[in-house]
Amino acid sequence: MLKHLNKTKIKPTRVVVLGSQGFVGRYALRQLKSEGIEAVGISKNEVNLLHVDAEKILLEKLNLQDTLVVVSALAPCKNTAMLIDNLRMMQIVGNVIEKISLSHVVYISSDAAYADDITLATEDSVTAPTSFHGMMHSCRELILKQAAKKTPLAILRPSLLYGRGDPHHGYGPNRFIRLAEKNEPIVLFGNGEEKRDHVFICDVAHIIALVVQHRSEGILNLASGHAYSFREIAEIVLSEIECVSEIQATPRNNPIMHRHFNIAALYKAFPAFQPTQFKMGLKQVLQQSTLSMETT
């Protein structure tokens, strides 16, 4: 659950987005600037968190009382080497937080921090990851909690993301759209039976802007509140795109696991916010041929 230290929206002195060239970082930076918030991005080219001088360079780029939004990660985390690198990166961020007085820290985590087989996720669900990616986020959350004992910390756990500009080509809407636009078949795992909640990237950016202005602390899941099967998503994509793509089922190698979200905490934190429902979000994505992410 989130607790708002600012009962009404107050623009922070400055917001620094660490990982500003990533999928979430680019949208977050653009949203913050669109709301008249002074915001700057730090990309991997400016501060490589695995570099020997990363801590020193990051300290030099931050000002007292900045709000720090941490998005930077090697994702998806697939193996032990990537896990260790991701933890090293967050160790640097944690060291910096302990050395400079920041106004607020926001970490963009993932619902992968929950057990893979959890069916209904809430903020009270136990974090028990069974994947490297989930373990990475869970451990990073702990590092930040230890480092930010004197600084308000908000941890946001989005469900599966969709939107233009996703570099990961992950299974789901982003991949299905790209395949349909190329007239290539949409290949499902099994029959695409799993039901999952997908959250629109613009909604995530909007919530980040609300969180920094309310100086919120605590944990919040970011989801739409509606789950679709991957087959349903593929069918919706094909109904919206003129193409000759077909849906293809494949033999299933893993058990079917559904995940739904109770988003009561999201409504309680931001009563005026309405998550974008998938069909409407998809229409917005398709209207954006290639999204310009210019933020200056």
Second form
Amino acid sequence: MLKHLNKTKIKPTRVVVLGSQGFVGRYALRQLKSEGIEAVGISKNEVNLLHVDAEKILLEKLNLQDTLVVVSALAPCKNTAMLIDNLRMMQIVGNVIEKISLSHVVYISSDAAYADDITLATEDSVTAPTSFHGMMHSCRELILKQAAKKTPLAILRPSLLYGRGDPHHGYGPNRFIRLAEKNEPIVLFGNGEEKRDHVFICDVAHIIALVVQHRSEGILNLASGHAYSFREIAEIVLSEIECVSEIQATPRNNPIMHRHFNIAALYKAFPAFQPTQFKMGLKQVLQQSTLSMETT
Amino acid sequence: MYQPTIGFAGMSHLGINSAVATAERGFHVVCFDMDKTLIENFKKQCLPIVEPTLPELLTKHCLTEKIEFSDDAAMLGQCDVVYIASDVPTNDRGVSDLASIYALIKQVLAHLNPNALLVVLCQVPPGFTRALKTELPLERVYYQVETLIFGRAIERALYPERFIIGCADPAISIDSRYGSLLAAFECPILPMRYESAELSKISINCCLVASISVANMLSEICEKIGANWAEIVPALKLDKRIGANAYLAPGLGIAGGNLERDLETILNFSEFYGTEAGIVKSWLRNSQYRKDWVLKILQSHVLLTNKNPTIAVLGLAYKENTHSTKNSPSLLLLQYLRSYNVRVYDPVVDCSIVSWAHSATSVEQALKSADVLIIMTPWPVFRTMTLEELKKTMRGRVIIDPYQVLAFLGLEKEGFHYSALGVGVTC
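Previous: the form predicted on its own; requested now: the form predicted in complex with its partner chain:
Starting with the chain above, the whole complex follows.
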């Protein structure tokens, strides 16, 4: 559960988004600025966290009492080498947090940290990842918890993300939209029976802004509260895009595993916040042109 | 025939109801509590609790001096049997604090007749009674399982289903003074060793929680698949293995304090002795999950389209016919509704405990121009609402009625959006 150190919203002195050119980083930075919050982005162009001088350079870029939003990652993490690199990056961030007095740290993790067989995820669900990506986030959470013992730390675990400008071609709405826009078939694993909760990237950005202003600490899952099967998602996409794409089922290789989210904690943390339901979010994605972002 | 004089130390909810029931069964009763104000109020028949028929019976027996009250423990010296009946406080996690019980027992023992019997009536963990051997011979000590139900305390005290009695040696007959008291209630008497009796109470509560948890789990499935749990329950109760009196009403999570305490006791034993009790954690998880049912319905059916609704919340007590708000689902829900215009009403609980909400003095006042009505405690008085009243007084047409207080009105057919535990929407 999340606990707010600021009962009402207070704009922080400055927010630094580490990983500002990634999907989440770009939207977060834009949202913070749109709310009048002083915010700057740091991408790998400014600080390469794998560089030998990364710790020194990052320390120089941070001010005392900054709020640090940590998004930077080599994702999706697929193998041992990437895992080690991701952990090295977070080791640097951890070292920096221990050396400078920050007001607040927010880490954008993932629901991949949860055990695969969790079908109804809550913030208390067991974190027992079986993928490199999940293990990466789980270990990074631990590194930050150790480093941020004297600094309020919020860990946000989004479910599967969707939105315009996602650089990944992961199975789900982002890929389905791209395929439909190119009039290519939407190929499903099996008949697309698995149900998943997809969270709109703008919601994630909105919540980051809320967390930062409430100076929240603890863990919060970010999801919409409604899971759709991949087939349903494909059908919704095709109903919204004029195209000749068709849905193709394939022989099933893996058992069907659903994942839903109980988002009572989100309702309680931010009672006035309403998660965007998938159909509405999809409409917004289709209305958006390719996002052009300011990086500073 | 000699009638023993019965003492009750600790004028808790349990103590006063048990004392009055004992007087009603014809025994002279001495009630002790160190709280002077409480004792003075009892003498004036002013009760701090709400229980049906308790006020009438208390008045009756005070007038005939069948029951007397004192803040002087020495008064217990005249008693043949003295019950320790005080509350055992628990923290938010359900962990008992036994210090006050030990203190009370010591205080009572200082004045107890050397031949008198001591009966522990409080909810204590297994092992408690036997440990009293350092204070007095165990032949003079009994443990009696209490089966109080808030809202039905007098009924339960006067007409127990059975007595479960923990003894030093169950093979030896119960002392005749105590035996004659128990016999006056005309129900089966089950003597057993102390630990079995102490665990019996916990076992009863575990079975109830298991049953409620099954009802909760299956009623949620009903809501998703279009079934109605209320239609299924009679079929279950006609199965002799389940039984006509099975506890199958879904709820909004465990509340009241006693069930939580017993589950915590079992978990502690399990951890200490290395037994498997994961199922208890599942019950607790289910209970916690159920507490958010109303909030989730409100979010998905009201707040999605109405950002600033007026919300009427009926009921603050954790269940009907009681003043207790311990772990009340209503108060828990209200914590998350501060940003909205909320009106609250409870027929017994003082609504000013929700200081930020508008306290209504009647159901009608609470309903006035409300966009949504939430019935959080199934008080009988709420069942007197009529369809006309709802249509005339409410602005909106959303009713969240977990306990189906108004199910008989057929609200869905009258244009209301109606949500209740275990009721699915048929396609």
